[in-house]
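The chain below stands alone and is given in structure tokens; this is the form predicted on its own.
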Amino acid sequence: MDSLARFRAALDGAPVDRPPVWLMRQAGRYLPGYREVRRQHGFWDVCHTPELSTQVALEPLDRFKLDAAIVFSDILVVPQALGLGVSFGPGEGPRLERTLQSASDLAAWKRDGVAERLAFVPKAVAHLKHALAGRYGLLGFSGAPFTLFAYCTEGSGSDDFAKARIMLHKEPWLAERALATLADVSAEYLEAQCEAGADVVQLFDTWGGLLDRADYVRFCLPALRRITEPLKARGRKVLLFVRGGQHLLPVLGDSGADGFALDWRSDWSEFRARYPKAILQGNVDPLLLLAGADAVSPRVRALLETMQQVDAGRRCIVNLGHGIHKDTSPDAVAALCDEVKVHA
């Protein structure tokens, strides 16, 4: 069974010879080829140049026994396209020049022409699709509305995104309007990626786990459904990743997603018991890879055994519970992929 057939079969719940594998942040700073590209080109230049984005997206497929590629981009392309001025300083996290603090700030968001300003990502998807030549699966992605909202209000990274959470309580009407706007832009953006050739798209709600269940239900689920409903109406498949979202397990099904990426603290069997027909992917601790190749194989083997026992290997994708850490050895990544491969 080739990688593309394996990946698509897992999405459809069809039999597979083994679960497919891809890794969040599989193209990144831990790889020498990526570091070389970044020495010569700025981050946004790589994202906006299909030849460069494809080059870095292909490096992990050339090195490891992976079954899918993910387009090289960033979740903050949406705030950037809305005119919030996103930049990445050397060795720093993202910075937004204009933050969301008031209704006038929201009114200043540049909705007109936003699809055209985001068109470089679907172009990168199409370019990568051509380069894959039918050999691998292909994922597109976007930030989930709350995670984008968190950066829009905070203006940078944060441990608690206090400004975003305070706005939910102090000005809920403004938060809901902003979340709806972010959702509608993201829905169009993800559909464009599907049109360009993505087999599935993933929503990254990296900071959704900061919210309690009641707030996630009130603010996040309606915004997520503004994305999943139009996509699913067109036959698209959508995965949802909520880091730290174990407490949200009972309500995640109301997001409309076809499946869930589990973080390393989530229990595979609990998710499967709650959502028997969902696609599940995950959930190896990314820091396990920093312990070296010898530590990786037994944990991956245990995950594969769980997939077989609970799911008979169907609707399962091996992945990490978050993105690859920049200090990860490529040898550890190879060990993970090799361990999956031997189960074919």
Ligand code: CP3
The other form holds:
Amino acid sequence: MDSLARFRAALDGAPVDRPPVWLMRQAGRYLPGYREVRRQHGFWDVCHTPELSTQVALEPLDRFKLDAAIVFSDILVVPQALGLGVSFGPGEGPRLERTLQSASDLAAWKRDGVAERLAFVPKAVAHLKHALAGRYGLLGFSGAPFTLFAYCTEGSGSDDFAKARIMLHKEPWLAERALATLADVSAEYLEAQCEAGADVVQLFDTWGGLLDRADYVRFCLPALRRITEPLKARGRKVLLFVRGGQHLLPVLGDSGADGFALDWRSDWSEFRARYPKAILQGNVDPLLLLAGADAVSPRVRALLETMQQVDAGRRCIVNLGHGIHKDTSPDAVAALCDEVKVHA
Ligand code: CP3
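Can I have the other form now, the form predicted in complex with coproporphyrinogen III (CP3), not the form predicted on its own?
In what comes next, the whole complex appears, and the chain from above leads the way.
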């Protein structure tokens, strides 16, 4: 089986010779080629230049035995396109110039022309698709509405995203309107990525696990369905990653996603028991890769055995439980991918 056939079979629930593998944040600062590109170009310039975004998206595929590529972009392209002024300072993470604090801030979001301002992402998808020449799977992505809302209110990274969570409780109507807007913009832009050739799109809810189950049901699920419903009506496939989402297991099915990307704390067998027909992806602890190549093999072998126990590993994708850490050695990534391949 070639990588594209294997990746699509996993998405379709068809038999596979082994589960496919790709890694969240597989293109990034742990790779020397990426660092070299970033010495010469700003982050947004890389995203906006199809040749550069394709070059950095291909580097991990050239080095490791991966089965799929992910378009090179960022979840914060959506707030950027809405006019919030997003920048990535060296080594400090994202900063937003105009945060969401009030109804008038929301009214100032630039909805007109947002699809055009985001068109560089589907263009990057199409350029990458062409370069993959039918050999590998291809993912598009967006931030999930709550995670985007968290950055829009906080204006930067945070451990607890207190501003977002306070707004949910204090001005729920404002939060709901903002979440609906973020969802609608994302839905349109994910459809454009599918149209441009993505085999599946992934929603990154990196901060959704901060909410309790009742708030996730009230605020996040309706916003997620605004995305999954139109996409599924067009036969598109959607994966949902919720970091720290084990407590949300019973309700995640109501997101409308076709599958779940599990973080390293989520229990694979419990998700499989609850969602027998879902695609499951994950969930190696990204810090395992910092323990060196020798630590990697037994854990990956155990995960493959767990996958194999149900339906001979159908609907399974090997991945990390969160993005690759920037200090990861490429040798450890190679060890992970080699281990998946050996155990076909
Ligand atoms: O291979 C890939 O997956 C690359 C595409 C990609 C990036 N960001 C590139 C990027 C993807 C899928 C993302 C998702 C993303 N971005 C998430 C969700 C996944 C997760 O890790 O939780 C989040 C929360 C962001 C927001 C973001 N973007 C942060 C917090 C930062 C700075 C810190 C960091 O983790 O790097 C970014 C910048 C960013 N996005 C970089 C890359 C390669 C580093 C920019 C640089 O070159 O300095």
